[in-house]
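The chain below stands alone and is given in structure tokens; this is the form predicted alone.
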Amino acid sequence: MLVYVCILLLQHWMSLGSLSLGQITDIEFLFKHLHLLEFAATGNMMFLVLQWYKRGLTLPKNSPLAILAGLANNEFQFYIQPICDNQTHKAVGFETLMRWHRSDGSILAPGSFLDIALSPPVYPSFKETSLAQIVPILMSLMSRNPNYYLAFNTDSTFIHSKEFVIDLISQFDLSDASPNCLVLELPDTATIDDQELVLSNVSLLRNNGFGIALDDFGMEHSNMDRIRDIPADFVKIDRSFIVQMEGNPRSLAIIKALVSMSKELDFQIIAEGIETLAQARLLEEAGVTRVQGYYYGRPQSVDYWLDQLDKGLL
């Protein structure tokens, strides 16, 4: 607090000449410059990270100072998991999942750490290097295949950001790699606070040549609204219609209708979740023709897939 009243007070200084103490009081003066107490917490954060590496400490489990000390370090790293053809088992793209190596040598998966790193103090260091690497995985795919194509999770902050929009159409303007290739996935769990922002933003991203999943189609948040809505190029169903589908005829039942519907509204169907070759008859018989699963391959690193590409494997 006491850094972000220094920067009000020299910012307004400068441009103002002037800053009495009733203005730095006043509450509506202070929320239109919020941005700069998240800027001061954000540095303050920084600092107590380095102080304490300098002291050898060592920092709570999966605190926003781990967390931030691990991006620091590139102990964050996307895996990928291949979305493959339900008739002919080859992939046709891949998903971004990421991993935390963290320095002790344990792998965490996002449950273990997502919450935090989606939180104000971490998002933009989290985001920033999460978008660096996806450029990187995409011509890495491309140069193997033009036709693979990459899904990137995306969460509430960003679909409601239009800087970061703007951003990430910048960070391929500037590249070689085609949007045309990056499929945005929203998921389930993603909350829609401001609805005329978000699908103002899919449709800058859709008219950039950027596809757009719904992800987890069957969860939390999800019902026909967001079908409706939001004009997805894929939707994703989740692995707990999957897993009762052998035994649950009205989750195949939902599945049917789902790739009827996806032929009257132009999407595709892609179903998480396959573990076993039965389940990818049955929705092959059910007319779902994308896939991915522990049964087409788990999420491992980014060398590893691509070394299954060059061989052929995949």
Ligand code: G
Second form
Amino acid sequence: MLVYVCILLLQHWMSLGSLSLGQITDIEFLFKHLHLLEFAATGNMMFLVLQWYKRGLTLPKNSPLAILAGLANNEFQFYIQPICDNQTHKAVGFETLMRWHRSDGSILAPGSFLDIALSPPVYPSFKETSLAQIVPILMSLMSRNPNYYLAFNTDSTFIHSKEFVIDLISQFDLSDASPNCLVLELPDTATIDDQELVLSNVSLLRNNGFGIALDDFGMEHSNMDRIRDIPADFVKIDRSFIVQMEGNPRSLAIIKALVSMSKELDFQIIAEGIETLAQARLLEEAGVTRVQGYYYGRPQSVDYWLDQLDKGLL
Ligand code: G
Ligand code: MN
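Got the form predicted alone; could you also share the form predicted together with ligand G?
Below is the entire complex, every chain and molecule, led by the chain shown above.
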């Protein structure tokens, strides 16, 4: 029985990315997996493989095991997207955005795998792979212009972990890269469970020279209370706000109010998701000086943007 339950849970985890003991008390679910009981009784591996084959059981593209295999195979690579000065259109920094180059040739964006990549069985490998890419990218950008900075999306686990924060600080201590050139973005999805711990990690990072950005401002959880509670160097206005701006004067009024608040509270505003010249003009009128979006440049490989920089095209 124990073998049966273990295999049942293992198969469930492989295919759905979660382990739920509740499932094994669901009669319909148990009935569908009777072949596992037979395997548990006979121990015949061949039988089990044949049953899986017959049932067309393949690993879903974004299962924990598929992601772990992809990580081991160096299939996860940071792309970068320029963050530009609204007047000169020149890059002032870049945001790292992960892409998964799968062996079948497809390229997946975080929306397709991030939930599983941030789940406990995969998180340590995913984080290690991500963090290991930061300093090398930063060094190659700084060799072009020492004033560039790199923005990196953190997550709930990271911002609650003193250990991760100290690891990042020592990674920079051991390299020639300056912490002043790294900005940690706190996305809307990075829920804060322990405000005191997060604030002490944010202070530790800022005292060591790193920048902090509140990402996705205007989305569900990223509202005024975040600006009030977290001392940040940047606030990034979410694309949903920018999309509405042209048809809705209230959105524009909020952006203008945010610009005057930014002067009082000493942070910089970055507008995200700009796709048109009209949006760029409205933001310029509103006083937003830093912008990011397809209009200025899409997320592309680091080599692509280094080449553009070397050709003087950015
Ligand atoms: O949550 P965060 O701001 O980190 O999300 C950035 C995401 O937005 C990336 O997946 C990036 O590919 C996407 N993105 C960046 N610029 C644009 C844009 O101009 N339009 C749209 N639709 N998406 C964008
Ligand atoms: Mn971001």
